[in-house]
Every structure is written in structure tokens, then in C-alpha cells.
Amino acid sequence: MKVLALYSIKGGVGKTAAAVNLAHTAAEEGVRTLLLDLDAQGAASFYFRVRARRKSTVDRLLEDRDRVQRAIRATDYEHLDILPAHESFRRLERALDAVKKSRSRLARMLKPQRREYDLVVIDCPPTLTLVAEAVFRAADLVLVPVVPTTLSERTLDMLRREFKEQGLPRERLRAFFSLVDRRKRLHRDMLEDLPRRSKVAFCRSPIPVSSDIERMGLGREPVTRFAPQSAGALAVLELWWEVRRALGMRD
């Protein structure tokens, strides 16, 4: 089982949409996929029309790994399940801080799922806290959406330094361009220049600004489902192929 985390310090960069679409794309290829919605806002759960059970509180999930299995819900798509966000996930930081070996707790929580799934996709909250540290240690690959602007470059470098301070391998960190508008000169320049000067590896498949991706919230479906031939969906497919290779998964 491989663990892929979609993470960004910044909000509003297309992180959740990427998590949802990549999870659906993987499942469409027959990869047994679990989407873990750790963001208390629950946007990924909303897209899949799934609500958490009342008893699926963060404290119970961290204390009892058997409860994790009971908290997982099926989606409308074959090979794709979800552990939906619960309102108590707003307390995830405090809950982790209260348990032993907090930084490795998420990895331990996911370990029993190896029998059921080939891939876990984590939609992470946009915070650089103990929760993020636990995610970084659980993930085989941390995928970071980067809007091609100067501020995004700074936050990416901040994340790289965080990996270095934690002693995590830089190879576990990878970025991709998100919300790209090639009509803008700054975006075109950043697409060309940033991967050359960044100390973080970049995927070659950018995700464009897309009205179809923006419509995901209306139909509550992945764009790879309702508009599979759109520019946004095809870009997700190309990104998935890169991610799959980076994770060492078979074609």
C-alpha cells in the first residue's frame, strides 16, 4: 500500500480538487483506493456526498484502530472508499498531542488498511503543525499544489526547510503547478523558471484553471467523472501517471 498526501500551507490552491480527482482516477484504473479526508472543512467528503458517522470522532479513531475500519464509507465509485471528515477533526492537533508517539500515530492508524487498499490519498488541512508532521511521516509521497506566483514559491521553500529540520528525505516531497492560467505572463515565466531554481522536484503536468473543475461543487462529482475529456480532467490523468511512477506503482 502506498500513501499519497495532498498538502499545502496555503488554502485555495486546488489541493482538495486534486485529491478527489487523483483518487477517482486511480480507482478508475482498478487501484483499490481509500481517500482520507483530514480537513475538518470536509470538502472532499462533500464532493463524494458522504457524511461521517456520529461516533467517528477523532479521539476514538486515534485510540482504536478497529474504529477506523468502521468509519470508512463506500462511495458511488468502484474501488474507491472514503474516511469522511468529522467535525471533531478540528481538534486533531490536540488529540494527537495527547497520545504517545504522536508523530507516528497516523502511520500506525493506516497500517491495518494494507490488506484492503493499494493506495491511500490524504487530503490534509492547510496547517504546518503536529498534524502535518504526522502526515509527512505516514506518506510515501507528499504532493504540493503550487500556484505560479512569488508567494507560492516562498511557502514551498518553507516546506522544504521543514522537511530538512525533521530529517525527512527530500525525495518524499514533490510539487505540481495548480490553477495555471497561461494567458498571464507571470504564470508562463514561473512555469519555466521555478522548476529550474527550486530545490523541490516538480511534476511536469500542470493543472490549469478550469471552469469544469470549478463546477465540481455543483454536481458533487470528480471532474474526471462528469467531464473526462475536458482539459482539466486530462491534466489530472497526466499528473496521476507521474505520481504513479513516483510511488513505484505498476502501470
Contents of the next structure:
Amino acid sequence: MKVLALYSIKGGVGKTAAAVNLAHTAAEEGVRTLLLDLDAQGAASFYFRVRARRKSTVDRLLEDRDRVQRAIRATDYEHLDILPAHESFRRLERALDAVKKSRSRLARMLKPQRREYDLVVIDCPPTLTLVAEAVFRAADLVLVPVVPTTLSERTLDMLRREFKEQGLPRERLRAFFSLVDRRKRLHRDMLEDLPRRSKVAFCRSPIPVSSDIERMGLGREPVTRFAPQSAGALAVLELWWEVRRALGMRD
Amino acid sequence: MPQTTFLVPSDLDGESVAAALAGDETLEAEPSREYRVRFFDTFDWRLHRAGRTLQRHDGSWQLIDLDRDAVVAEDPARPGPWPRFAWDLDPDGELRRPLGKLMKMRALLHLVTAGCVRERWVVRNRDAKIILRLALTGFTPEKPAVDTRLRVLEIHPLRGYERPARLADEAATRLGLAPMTGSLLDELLVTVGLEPRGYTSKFRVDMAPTLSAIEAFAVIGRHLLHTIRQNESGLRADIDTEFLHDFRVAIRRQRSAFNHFRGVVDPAALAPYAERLADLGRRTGPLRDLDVYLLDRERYRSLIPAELRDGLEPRFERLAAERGRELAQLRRTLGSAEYRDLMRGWSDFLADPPPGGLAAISILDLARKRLRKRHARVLRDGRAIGPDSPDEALHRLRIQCKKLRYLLEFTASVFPAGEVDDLISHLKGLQDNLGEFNDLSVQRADLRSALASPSGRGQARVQEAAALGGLLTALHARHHEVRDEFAAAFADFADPAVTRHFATLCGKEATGS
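Return the structure block for the form predicted together with the partner chain; the form predicted on its own was the one displayed.
Zooming out: every chain and molecule, the one shown earlier first.
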């Protein structure tokens, strides 16, 4: 079982859409996938129309593995289940701090899922605190959406230093361009220059800003489902191939 | 929460069943699908007995686990005729190995073909999230064609949405739908009037210990006659070699019963049938011998060095041609008025066999009496065999063992369950040793006579002689090994614990020691 985390310290960069679309694409290939919606806003859960059980609160999930089992629900797609966000996930930071061995807690929580899933995709909350640290430790690959702007470059570098301070391997961190608008000069330049400059490895497939992806919220379906031939969906597919290779999963 | 399955009667409309199961939630039909399935097994249900079936579906051959209703192995279907034997399958495919293990030398027979229409629905909650999947499949048997249609409703729960599935189960029960207990294949077989595992080459009848010996004779005889008749058509159609084998074994068992039940039936009335059945048995011998050779073709080849192997081929080709002639001969026998007359007469005889002096004693008493003697005889003859005893002595012991084995099988049901099985397993070890020894004796004799008059000319003649010589050498070595193993095989059977067990079964002190 491999763990892929979608992480961004900034909101609105296409992180949740990427998590949803990548998870769906993997499942379509027959990879048994669990999407873990840790973002209290619950956008990923919303896309899949799944509500959390009332009792699946963050405190219970952290203390009881059986709770985790019961909190997982099927999506409408084969091979794809989700652990939906519960409103209590807003307290995730505090709850995690309250338990022993907080930093490795998430990794241990996921361990029993090895029997049922080949891949766990985590949609992380936009924080750079204990939760992020726990996710970084649990993940085999931390994938960071980067909108091609100057500010994003600085944020990415901050994250790289954070990884270094925590003693995490740099290979675990990977960036991809998100919300790319090729009509903008700046975007085209950044696409060209940033991967060369940055100490963080970049995926080669940028995800374009796309009306189809924006429409995901209306139809509440992954773009790879309702418009599989759209530029957005095809970009996701190429990104998935790169991620799959980076995770060392079979073609 | 696993999937649940119900049978739906033909007068219930699928859409309204689905609506009832959806309750207050939204029911949405998905596109339905039409396809055809065909099921296959060997005549003696080897796949079914292993909890498997072979299915032709969607352009592929699938080995199905009946309990889990899951595909275990799958090969794409190739154009041309359907595979008959495991060795007809793609050597690199997934099916060849598992099917070969199960089927061995038996052929695949078509069981049932059904045309299917699968209707599907999803049930959505107020968020339009799918919380339950339903499918109703109608199976119309096309071959054999029957008027009844089998309709199977599947309720597929989704993880984390167990409640809607439970409510649907309850709704199905309220509608009076019966849960499907067996596999889909079994339901289909019953629909077309076939009994799953309806044939077995093992002998098994159920008799009360108090049944009179003459009644028991009739029960056993009718069972064996049924086996003979069941194998006739497969034998005449030459589907595989085992029809003849089972046909012959049934005749041999019957002849053995004549001996075990002597005194029970009027000997004068029985004599002509005993004579005619013996004659029928003899007529099937040559074909069976040829079958055994030809089935062993690959094994024989593997026993000799590669460079000698092709030398065996002319011989196998001659044997194959001879087999064709023998088969034609046997077909004529089975098609003759004489054979029909024998079957009819024997069936009438068994309906009301004329009694002999021992007719009225109970089968349990008869069984004990005869088992005691048979067992003692095997022990006595076996103990008399030493390292220097002639092959003939082992051959005679083999026949004694076979008689004892048949008697145990005939009467197993009158003893407490499992008692006889345990004894049979000890006897079987000894029989396996003696059987292999005998086979090797016969094969060596055949090879010697083939060497005495080699066929062909020139180089071909030399090559055949070399191959036969090589084979003879290999068989000779194995023959000695088997002979050496006899002592241990007999010691296991003659073990005091086994002997005591026999004595208990026969209701008397240990015999023959």
C-alpha cells in the first residue's frame, strides 16, 4: 500500500480537485484506493456526495481503529472508497496533540488498511503544524500543487526547508503546476524556469486552469468521470502516470 | 456485509420488486445487458466436486469458484471447436494447469446453456449518492430448453451504507422471495432437471443392517446395473476412456457380488446371467488395455532418453489403429439384440431374484461372516509371501484384496459411519502396491512379446527395438522397487491395530492371527 498526500499551505490552488481526480483515475485502473479527507472543509467528501457518520468524530477515530473501519464509505465508483471529513476535523490539530506519539499516529492508523487498499490519497488541510508533520511521516509521496507565480516559489521553498528540518527525505516531496493559464506570459515563463531553479522536483504534467475542473462542484463528479476527454482530465491522467512511477507502483 | 441473493418468481415484475426494495429512496434504472452463459463439467462432476465449474461467458472460458461466485482462472475463447480435454487448452493459458489437475483424462461435457437478461438499478439518497445496487438476472435455459425461467435478485451493499441493504433484505423477505441457498449453477441445473453431482464412479448404497441378504443383493445389483446403463452412451460415443472403465468396474463388482452373496440367490437361476456378464466383461478387456497404453503415452516417452522416444511412435500408432477396430467391435456388441436382451433379463431378475438358502439372513450377519473369511484369507496369503515368492503369488493376493475391497464397499452402510472407510484406506495402500506391480508385470510381458516380433524394416525397425529395450529397462527397475515396497505395504495392512479393528467390525475375536 502506498500513501500519496496532496498538500498545500495555501488554499484555492487546486489541491482537493487533484486529490479527487487522481484517486478516481487510480481506481479506474483497478487500483484499490482510499481517499482520506482530512480537510475540515470537506470539499473532497462533497464532490463524492458522501457525508460522515455523526459518530465518526476525530477523537474517536484517533483512539479506535475499528472506528476508522466503520467510518470508511463506498463512493459511486468501483475500487474507490472515502473516509469523509467530519466537522470535528477542525479540531484535528488539538486532538492529535492530545494523543501519544502524535507524529506517527496517522501512519499507524493507516497500517491496517494495507489488506484492503493499494493506495491511500490524503487531502490535507492547509496548515504547517503537527497535522502536516504527521501526514509527511505517513506519506510515501507528498505532492504539492504550485500555481506559477513568484509567491508560490517562495512558499514551496519554505516547505522544502521544513522537510529538511524535520529530517525527511527530499525525494518524498514533489511539486506539480496547477491552475496553469498558458495565455499568461508569467505562467509560461515560470513553467519553463521554476523546475530548473527549484530544489524541489517537479512533475512534467501541468494541470491547466479549466472550466471543466471548475464545473466539478456543480456536477459533484470527478472531471475524469464526466469529461474524460477534456484537457483537464487528460492532464490528470498524465500526472497520475508520473505519480504512479514515483510511488513505484506497477503499470 | 456480503451480497445477498433471492429467487424471484416469474409473476413478479422486476421494476416493482426493485421499487419495493428501494423504499423511500430514489430508484434509478441502469442500462440492462443481454448475454449467454454455458456451463461445463466432466461426466462424473469432477469440477463441481471440487467446488468449481467451467463457464463460457463474454468470449472467454472462466473457471469459477462456486462458493465465492468468483473467477479463479480465465482464458480468452479461441475460434474453432470447444476444447474437450485439458490438454486441448492453451499450454500457456491460466486454465490448463488447474483444469488438468481436476479433470485428468476426462472430457468436458456441456451441462447447460442459458440466455440471460440482467437488469440493474441504483438507489440514491437525498444527496443523490448511490447507497445500494440491485440486479435482477433472468436465465432462460436454451439447451436443454425448458419453459421455466430462473430469476435471481442480487442485493449489493456498499461499504458504509449497510442500513439500506438491510432494509432491502427485509423488503425482499416481506415480498415472499426465497433466499438462494445453493450456487447459481445448482439452481440452473435444478431448473433444467439435472441433479448436481448426480453421477459418481464410487460405489455407495444405503442399506439398513436388518435388510435381508436377498434384498441387499437386489439393491446392489440395481445400483450396478444403473451404472452400466449410465455409461453406455458415453462409451459408444467415445467421449473419453472412463466410460468404459466405469462400465467394466460395474460388471466386475457385480460378478464379485455373485461370489459374496453365494447361497443367497438360487444358484441355478443365477448361473446363466453370471456366465453372460462374465462374457460381456471379457469383450471389453482388449479396448481397456489399449486405452491404458495410449493414456500412458506421455509417461512412457518420459521414461526413456529423448533420442529414443520417436522409436515408440510407430507402436503407439498401431495401437491407436487397433483401438479403433476394438471400439467398433464393442459398439456392435452394445448395439446387439443379445446385449439388449441381457440388460432386460437381468433387470427383471433383480426386480425379484429367486431365493437361495441364505436369502433371509440379515445383510449385517452375512457381511460379518463373509468379511471375516475374506480378511483372514488376505492375511494368510500375504504372510506366506516372502522375498523369493513368485510374482504369481502377488498376483493372487491382488485378486483377494480386490474381493475384500468390493465386499467392504458393498456393505459399508450397514456398519457405523466411517468404520469401513478407515479399513479401506489401509487396504488401499496395499492394493496400490499390488496394482502397480501387476501393471508392470503386464507391461513388461507385452514389451517382451513386441520385441520378439518387431515390426517395420531397416532403420525404423532398429529404432523401435532400441526404444522398446530402453522402456523395458526402465520398467524393470521400477518393477523391482515396487516388489521391495510390498513388505512395508503389507505390514501396514497386517498391523495388529487394523486386525483388531476388523475383528470388532465382524463381531468376534481377531481372526487369522
